[in-house]
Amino acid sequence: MDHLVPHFIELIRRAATDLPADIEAALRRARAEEEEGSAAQTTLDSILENVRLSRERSTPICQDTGTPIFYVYYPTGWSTLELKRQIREAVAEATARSYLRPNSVDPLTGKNPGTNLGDDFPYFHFEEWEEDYLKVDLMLKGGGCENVGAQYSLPDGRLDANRDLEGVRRAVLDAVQQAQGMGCAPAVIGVAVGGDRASSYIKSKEQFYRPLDDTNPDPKLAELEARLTREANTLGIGPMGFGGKTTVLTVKIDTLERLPASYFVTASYMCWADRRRTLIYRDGKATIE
């Protein structure tokens, strides 16, 4: 297998320091919609200036560089053990270069190894596919926004939410309302309907890899995504919880098969620093999107 560590380091650097174009464009549109001189507009000005400086200086967009989550799609015959070894080496080197802050802490001892290498840290998902090239999707999931994710088991009498899309709508709006400013809005909300408790959380986070302007192939879910985005932005929470018109940038929804006894709705929250990048390695050449 080729030596890919330098490419993985660059993938991490780009994810940590260079906000994707669709996220930045959405933040700029949000700024234009807020009242002139308002706390919301001033907050978005600060966010956008931070985005500019981080890109210019190759410094982290946020001091919490999050949990690195890698989705690795590899051709037949590639070694997942070797891919994992090289990515972990790249994570340690990226930490040494300060693209990542040393975040991982042992839950029992509180010890920080200083390398971002621990048990299941970073997190990997490997999938063999029929393509002849390697694709690696990376997401950096911050701790503050992770804290305000929520899971609901429907029916929920408190919300008068039944096992239908209206119940899903009520659950998601409640999750956004409960998050207030703690998740560092404006947010991207990833939603999963169905599955078990674990798979529902995983599927909800996978929505963060979707471009902001894509359209859900299921017309009912596409309609619900658009409605939830509109309605969440009437809650008045606004950027960083200071009030305003932009509480979420978008809502993305997917579904999983479920057991008859369970109907989970999971809403994962991604802060404005929606840090994601993709590495494509084909014929000895690497590109990062």
The other form holds:
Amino acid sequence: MDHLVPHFIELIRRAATDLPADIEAALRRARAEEEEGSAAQTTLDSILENVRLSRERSTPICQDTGTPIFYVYYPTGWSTLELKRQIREAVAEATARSYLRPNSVDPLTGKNPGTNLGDDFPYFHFEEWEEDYLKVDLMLKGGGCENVGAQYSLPDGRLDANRDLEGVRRAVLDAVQQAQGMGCAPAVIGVAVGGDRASSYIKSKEQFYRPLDDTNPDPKLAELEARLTREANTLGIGPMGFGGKTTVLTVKIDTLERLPASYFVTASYMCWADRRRTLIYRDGKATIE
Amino acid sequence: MATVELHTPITEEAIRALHVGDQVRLYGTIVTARDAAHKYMKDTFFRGPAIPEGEQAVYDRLRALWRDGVMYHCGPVVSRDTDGRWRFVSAGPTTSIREEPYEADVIAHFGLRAVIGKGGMGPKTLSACQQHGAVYLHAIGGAATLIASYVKEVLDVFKKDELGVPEAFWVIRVEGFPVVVTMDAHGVSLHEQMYEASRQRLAALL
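Form predicted in complex with its partner chain structure, per the form predicted alone context:
Now the complete complex, all chains and molecules, led by this one.
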């Protein structure tokens, strides 16, 4: 297999230091909508200034470079063992270059190996596909926003949330209110309806790979996404929880089959520093989007 | 709104003059401490009848640095120059609420005047701020490159090998670090106010 380690290092560097254009544009729109001179607006000014500086200096946008989550789509015949080996090598090197903070800690001993490597760190998902090129999606999922993610098992009596889209709406709005500014609002909210506890969390996070301005192919979900975005922004939590009009940038929803006994609604929270990049490797040439 | 300049060590009088919403620029020496550091302090300094011999030096240094001093909830990205000197590359605040079980004791014990973090803290910390003359200062989460540019020097680091880079006590010198008072020494918390206002708006939507 080709030696792709330098391309993987570059993918990590771009993800950690160069905020995607759709996220930055949404932050700029949010800034324009906040009141002139408000805490919300000055906060967004600092955030945008930080985005600019990080890109210019090639330093991490946020010091919590999170869990690196790799989704690898590979053509038939490629070795996932070798891909994993090369990506792990790139992760250790990117850590040595201070693109990533050493973030993997043994929960029993508290030891931090300083490399971002462990048996289950970073996180991988491999999928063979019918295309003739390699695609690697990388998301850096911070810990502060991970902590405020929430899962609801419907029906939920406290919220009067039943097993329907109205129940989903109530659960998601509750999750946004509970999070306050602690997950670094304004957020992207990824929602999964259905599945088991684990698959529902995974599906909710996969929503963060979607472009911010895409349209959900299911008209009912598209409508709910728009309504939730609008309503969450009436909660008044605002950037960093200082108050303001922008609490979420958008809400993305997907579903997965559930058991008759279970009806999970999972809301994962992505901070404003929504760091994701994609590497395409085709005919010996790499591009990063 | 006027911006207040604070230089460490900070007097109680200067702290009691602050109110929620005030913007502050910080100058001087501050020390980072986050999750593992708080647990370490509880286990090592507060639990037993005496401080274990090997930990006395760290304790003495922290006592000197935090008397009228400032703690920062932060786990930085650092790099080391060829001459061996540490540098802060990226250093925004981490979520503070996780230290709620510990912070009131830490404020009382060391005589801290300010805790910097993000997301705010709870009633125990708020009450400790009121009782001992301290404030909670909010930095902008995720603005890590920008904040690192106010860190002019890394003066020292404690417990790096045991706790790891993000969790160590980093002693740093800052110039003009911008923060906002969101919990003051008069029992007022912006976070409490925001929670209650958003809870009422949520109730109207459900």
